[in-house]
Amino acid sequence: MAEIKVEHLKYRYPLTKELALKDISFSIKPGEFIGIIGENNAGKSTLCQSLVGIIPSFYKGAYGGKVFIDTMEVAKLSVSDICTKVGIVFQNPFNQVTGSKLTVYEEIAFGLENMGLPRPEMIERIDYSLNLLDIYKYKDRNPFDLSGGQMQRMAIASIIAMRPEVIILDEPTSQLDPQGSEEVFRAVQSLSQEGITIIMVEHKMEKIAEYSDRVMLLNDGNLIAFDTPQKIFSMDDLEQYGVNAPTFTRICKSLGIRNQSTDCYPVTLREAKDAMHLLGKGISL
């Protein structure tokens, strides 16, 4: 599976003076679930577009540094080569609907047709992705008759059917209710467990804390920190970067409850209960 390596990535959009990304370097192991957080204009979407080659191939601007998927430099790959390695799901599903297909089933088949896959394999992939996102019952519906949340799950299913080694999701649950958000996170987590690398931009800190292996904090185009959810959300100056820690972390901070082995605050309900039990705190959550 694919390993990602970013070396001194810099980018400035056309007709602007400030860099949107400022000398960013990091690496991601195959199969990791990476959460990306930060306030608006932190550089999150710009980074995602750089990882999939939209920057610099579509948005020209000023580009420096290198992005590698395995040993291949993304900026030098063709669109067809990138699509076999990396898939991206945008915040607005309308940006991904072709508009040329009459049913959800046909919409998900579109990319597979372009890949020239045999029909039996196409059917197997489409059925798998529809069931994984719990939208099989909508397979015969027109894509534009779906709700925003249903359409977003269709967009994710379209990427999953392509079976890339890396899936990038830019705020994919912004239009979903809590149940829909949970379904998407669980589906994406199962893909990570199968070895697919997941990179997700999200504002729902509780979900990022629960599902991410590591969390990347961006601010004003800078990579501030890249570490476990526990270490990121225990940062004393986190709010300075426009990010609030998960609810359970804030509660534990106010009570002075830390994990004794890591010296970090709990980030999930389970961690908070475990920490309180070990410390003998008679507090119910």
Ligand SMILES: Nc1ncnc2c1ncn2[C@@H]1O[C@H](COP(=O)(O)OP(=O)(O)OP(=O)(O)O)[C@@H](O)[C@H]1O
The other form holds:
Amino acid sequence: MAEIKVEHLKYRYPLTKELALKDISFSIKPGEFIGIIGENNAGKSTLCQSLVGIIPSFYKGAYGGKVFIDTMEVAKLSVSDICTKVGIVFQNPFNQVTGSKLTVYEEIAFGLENMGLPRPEMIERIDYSLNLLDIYKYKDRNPFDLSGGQMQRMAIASIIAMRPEVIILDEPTSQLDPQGSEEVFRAVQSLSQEGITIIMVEHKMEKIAEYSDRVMLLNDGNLIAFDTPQKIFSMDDLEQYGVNAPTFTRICKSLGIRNQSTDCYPVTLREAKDAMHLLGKGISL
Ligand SMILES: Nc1ncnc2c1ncn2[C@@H]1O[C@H](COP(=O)(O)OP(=O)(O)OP(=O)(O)O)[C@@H](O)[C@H]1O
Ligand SMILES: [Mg+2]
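Having seen the form predicted on its own, can you show the form predicted together with the ligand?
Full assembly next; the chain just shown is listed first.
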């Protein structure tokens, strides 16, 4: 399984003065669920594109440092080589659609045809991903007749069908209503349980807190902190980076309720309940 290692990554887009990523280093173990948070222009999408080699293959500019997927150095490979291990779902699903396929089914088959898979395996993978994202009923529709949410789920399904070891999702639920978002989170969680590494950029902090093993906080191209959701959302200066902790954390902060063994504030409803119960606050939620 793929381990990700980033060493002193720096990047500046062409014709710009400021670095979009400023000396970033971290590693991610196979199977981890990583949430990436930070205000607009923090560098989240730029980092995602660096992990899959779009930077520096497609976007030129100034690049320094190294990104490894296992032993492969991303900058020395083509994006198509990297895509066998790492799949990316873009912030805007319109960027993902081929534009040449007449049905959702064909759209998802496209990546698999390029991989040269046997037909029965292709069919099995397409059906699995259509069902997982609950879009089997739209399989004969034209991709451009889908709503934003349905299109986003199709984009995720086409990546899932390729069975990458790492899936990067850049704000995958920004186009979705609460129910659609929940479906995507559950689908992504089940992929995570199968051992696929998940890297997800998301502004919904409740969801990040619930699903992530670790959370990376970016600001102005810098990696500010990379730790458990409890540690990140307990940071005193979090708001300075344009991020609000989940509601449960904010309530517990204002009531001074911490988890006594970790000294962190609760980040989910269940953790808040447990901490209140232990403190004998008797608040029923
Ligand atoms: N194609 C581009 N050309 C030049 N500069 C860019 C380009 N894309 C992004 N940038 C700049 O790089 C910095 C980081 O942008 P990035 O899109 O990675 O931020 P982000 O954290 O994903 O923001 P958002 O939450 O708005 O999606 C910003 O200053 C942005 O203006
Ligand atoms: Mg972005």
